[in-house]
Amino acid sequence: MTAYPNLLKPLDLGFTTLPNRVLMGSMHTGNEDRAKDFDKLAAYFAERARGGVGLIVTGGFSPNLAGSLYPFSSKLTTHREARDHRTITQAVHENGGKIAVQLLHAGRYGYHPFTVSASALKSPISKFRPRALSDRGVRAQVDAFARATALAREAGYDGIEIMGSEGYFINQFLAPRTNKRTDGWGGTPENRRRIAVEVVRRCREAAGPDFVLIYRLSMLDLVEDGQTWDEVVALGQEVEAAGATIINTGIGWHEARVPTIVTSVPRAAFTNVTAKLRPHVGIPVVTSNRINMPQVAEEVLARGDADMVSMARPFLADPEWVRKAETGRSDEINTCIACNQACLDHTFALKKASCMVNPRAGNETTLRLLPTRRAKRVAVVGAGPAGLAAATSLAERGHAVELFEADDDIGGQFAIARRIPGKEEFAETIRYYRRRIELTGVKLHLNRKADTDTLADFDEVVLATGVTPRIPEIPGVEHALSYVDVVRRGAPVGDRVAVIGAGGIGVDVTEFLTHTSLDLDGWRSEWGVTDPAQVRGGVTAPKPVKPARQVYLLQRKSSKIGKGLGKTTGWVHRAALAAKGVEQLTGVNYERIDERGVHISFGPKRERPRVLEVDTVVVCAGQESVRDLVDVLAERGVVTHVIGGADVAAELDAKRAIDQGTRLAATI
């Protein structure tokens, strides 16, 4: 018996059988891009084959030059290059695993001066115009397509998934709003689509029959001049007569202004897209989107609206997912948040991606947690990100580790953060290492405040001992609130509220603060996502839901408010923040706080002077270390080690934390 059947039950293809519904989805590592890092790539798959994925499907390779997304990025043209991905293969096979490689077109989306799309139009994420191809050109694409199978095979894959979703090359054909065309391969949806059906055709000729061959299908374009859901379902059916093995489901394109990944989408947001689709084919179909824990893949799969899940960043986050959950284990999963901090912002800043949750993600060769050969009594003082990183890889490793907390839970910042409205997933990471405390070992104390005797019989210290708000010199400041007090003590808060600092603590409190609860259906309101049935791409205008209070964010500095947010994510809360109505004001100088509200002035000048008339002031002008240990162990000679917000507290980064309380275990 399993809580998972459905999740858990093996897929027949006639030729293989899977066995499990579960695809660990295309995530691009860095790792791609040159055959010396095979062995790296190897080795990361292979470790989530052994976890018991289904299927895995690598990030994009290219099928040819024109195709790929920066000058030398990652491709599969040449028998040389079908040799060195052996090393992928076999390791994955020698691990239980089956493995496709993604051919991935960029088309218009290249970042470089040799791109090609339908037509010669730039778009907003790459300084290049794609240069328009002739009807010679367009079949060489084909052709290369067709190419890349084959050495697929040669390497030893046990399939390919042609990416034809997210805004790239095979995509800009089946749309209007990038294919201006009106040869063969454009004017009418059937010339439009013809590209996708000549691929996924070609492709399963030089594949053969018994070769899994998945076309992943933009299904929701959510860009305006986008796909009709008649077009969407033409194309299924017509990749499916083709030759298709898999129709894989792909939500959105690079370029569109709804978030699809991003922690504050609800989760399974879109597998009602999925299950539209379904009745119209007769092969298999893989849903996606914020799908991370197996009772949500269960439920999905349940109701029918898949035959199986897709999932990518949740394999960067905990490798063994499956096993997990196919043993019982399910609170033992180390679950993805949708951060997107250490993966998708890396690949889009085009450094290696990893994951914050889990920073041997990618790091598999070098990160390793090994038996230590001398077991220490160690002590971790403060349990948030770093400290708990910090104490269950030490426990893992064979120390004896006590963990100290002054709170009355562990958490630290993270218990602040998942009473964020979005960010709720956090909760999550707490789950897991309240569990894996239990597993290892950790002597946890709470409402413990280390001191300095308590700490000397102790043969090395940790101390993660985090922040501590700052508070800003404004006259009339003790009259104001911290974020802390707000957040996690629950202060009351009154309908007009001025937010001190525009960091990402500043723009967490407000959209705390301006929240209203909505369920999916209001959610997709809020964001303009409607039925590609009634309308192009299925995006229309946003409906924004009246805010719970009036909010004014201030910031010292005159740049743009959330400058330093991530890439994938930044948007979205600038987005949030402006359909909120929240007045953003930068430049300020805060001259006085008092009964009649914030007394502010703006510039070198102090030009301007307002008043901002709120019933509330809420401070969020950074943090500062809490070290008031450091000193006083070096002193008698505790051998200590400074980690998370205590070390640098210039604004918080879990990343950082997480990645320096795994790496410091592994060294002691």
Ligand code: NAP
Second form
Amino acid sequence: MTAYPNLLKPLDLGFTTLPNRVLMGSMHTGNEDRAKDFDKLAAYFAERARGGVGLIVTGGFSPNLAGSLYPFSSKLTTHREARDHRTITQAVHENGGKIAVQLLHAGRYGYHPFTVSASALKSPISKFRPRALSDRGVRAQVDAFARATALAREAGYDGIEIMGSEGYFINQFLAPRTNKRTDGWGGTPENRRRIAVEVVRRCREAAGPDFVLIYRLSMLDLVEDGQTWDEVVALGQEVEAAGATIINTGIGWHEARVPTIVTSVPRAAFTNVTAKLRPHVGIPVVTSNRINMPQVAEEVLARGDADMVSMARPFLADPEWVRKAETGRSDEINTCIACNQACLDHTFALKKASCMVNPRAGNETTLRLLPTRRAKRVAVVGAGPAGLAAATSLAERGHAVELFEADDDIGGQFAIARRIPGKEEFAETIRYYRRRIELTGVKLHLNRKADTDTLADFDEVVLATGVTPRIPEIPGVEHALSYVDVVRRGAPVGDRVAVIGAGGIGVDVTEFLTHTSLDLDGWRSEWGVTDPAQVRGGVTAPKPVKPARQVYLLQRKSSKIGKGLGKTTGWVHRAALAAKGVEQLTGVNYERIDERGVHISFGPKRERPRVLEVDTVVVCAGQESVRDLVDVLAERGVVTHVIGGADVAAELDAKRAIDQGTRLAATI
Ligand code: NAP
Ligand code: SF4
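Alt. form predicted in complex with this ligand, vs. the form predicted on its own above:
Let us now look at the entire complex, which starts with that chain.
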């Protein structure tokens, strides 16, 4: 008897049956653009197919040059390209999986001079103004989709997904925001959706009846002048009639100012939208966004919100997600914590995507944890992300590993992060490692500072001793608390607070101090998410909740606060700070701290002196590496490796720490 009967139930599509209700959603990995990387892509998908995913969807491939995302990006336009794709389809089929290719026409989101769209309206995320297509031009794009579908079949795919959401080309025709045409492809709702329906009809014709055709439908545009709910329903019904097999859910355009996938978005926050469409169509509907664990997926399906769930990032984090759910091992799942740090932030920087909690993602052919031929006794000091990754990976390879942690629990900086509102998911990584320690047989010593004599007994030592908060030289700094005191140790904080240092942790601490607990409706109202039956696009003015505390967030640099935060997450933090009325001061000199508060001035000439009269000052001024064991162990001739924050504190970052710990473990 499974705990997930709805999730693991097969789905009969008439001409084929999917083994379960799990769709691996489309995600660009950076290996799509050149055929020479298809071996890596094949290995990546093969692992996920072996892991039991019901249906995989690839990253987006453009049906023609005009639809490319950027110059020389992935496309499916020739027989030769179709032949190259066989490497991918064969690998998936050999591993028992099914795979559809996503056809994505970027329209005005393309980052090149040859972009086209319904109207010549520049998007806020590309500097290139698109050319408005003629009637003939629109028909040529439809032809391109049909041709790409035939090529997909030739390449051995089991289906296609037509990208009709997220503000891409087809979505640009659907919404009055971007479609100002007065011909047969614009004006009335019927005309605006004509291209979507034509594309589905022609792709079905090109594919034949026994081919999965997923249409990704923007159910909530989350931009002004998006679609109304009536238009969404009519579109769903017409794409069904035109030959779609499955409707997948798209939430929010890329230019929307509502967070839809970052970690602070509540789990399954948007499945109600899919649920609302489901009774209006006769084909299976897939829901998506912030579903990351089997229990969440099961609840969504049991509630009847959808027929399938789509997850993309969770399969970067753990290729065996489905297999673990099937075999009662959900507690072994390496959960996607929706941080975006190694996946989407990389994609937007045109780097290869991987995963912060699973550095093997995208590196399947190069980063392997093979059994060791010579087992060693290895001590790992420090159970933060770097130490946990190293210890468990070493033990998995067959080494005898002992892990020493001075604190009373594992987690390191993640034990702080998980206490930040909106970052609760970080607790999942700690749970994952706790279980992996048990499974791999790592001997864990908590509340134990490892001494040199103990360590000298091991064949090799890995120092992952982490960091200590930096105490800046400000007169009176002894009156201040550190972020560890406040977040981890629960030190009392007054109603007026100054936060010194506005890096990732200063911003997190400010969110911690200004947080108001909200239910899902409260979260929607805070970000202005509403019903598209009431307001076009389903977005209205945000209604932030005023926090109980007044917080000042300070930095010495004169640049914008939060500049160094992730591309896909930084804007969410900045919007939240503004909404909470946090006073952000830059170019600050810290003169002194006393019982009145923080005395500051501005600029190199120390102008405009000001006293911030606060009850509490919290220091978030970065960290320094803890390396006191490095030299003593070297003197004793112990083979020592230094990783994570103990190696480089200036770039203290969990992505580097886990990657470094895993890669080191692969080589010992
Ligand atoms: P950080 O990003 O290096 O920021 C440290 C802050 O302290 C800066 O604002 C810096 O700006 C200030 N500072 C440095 N030395 C100072 C001094 N002597 N006196 C006064 N102020 C000083 O470090 P962090 O905030 O501790 O974050 C550490 C790492 O954790 C980050 O690099 C990031 O990778 C990760 N992290 C990221 C996030 C996120 O992306 N949301 C969240 C948490 C942590 P000024 O010198 O201009 O004052
Ligand atoms: Fe999920 Fe973060 Fe990994 Fe991306 S990098 S897949 S968001 S855990």
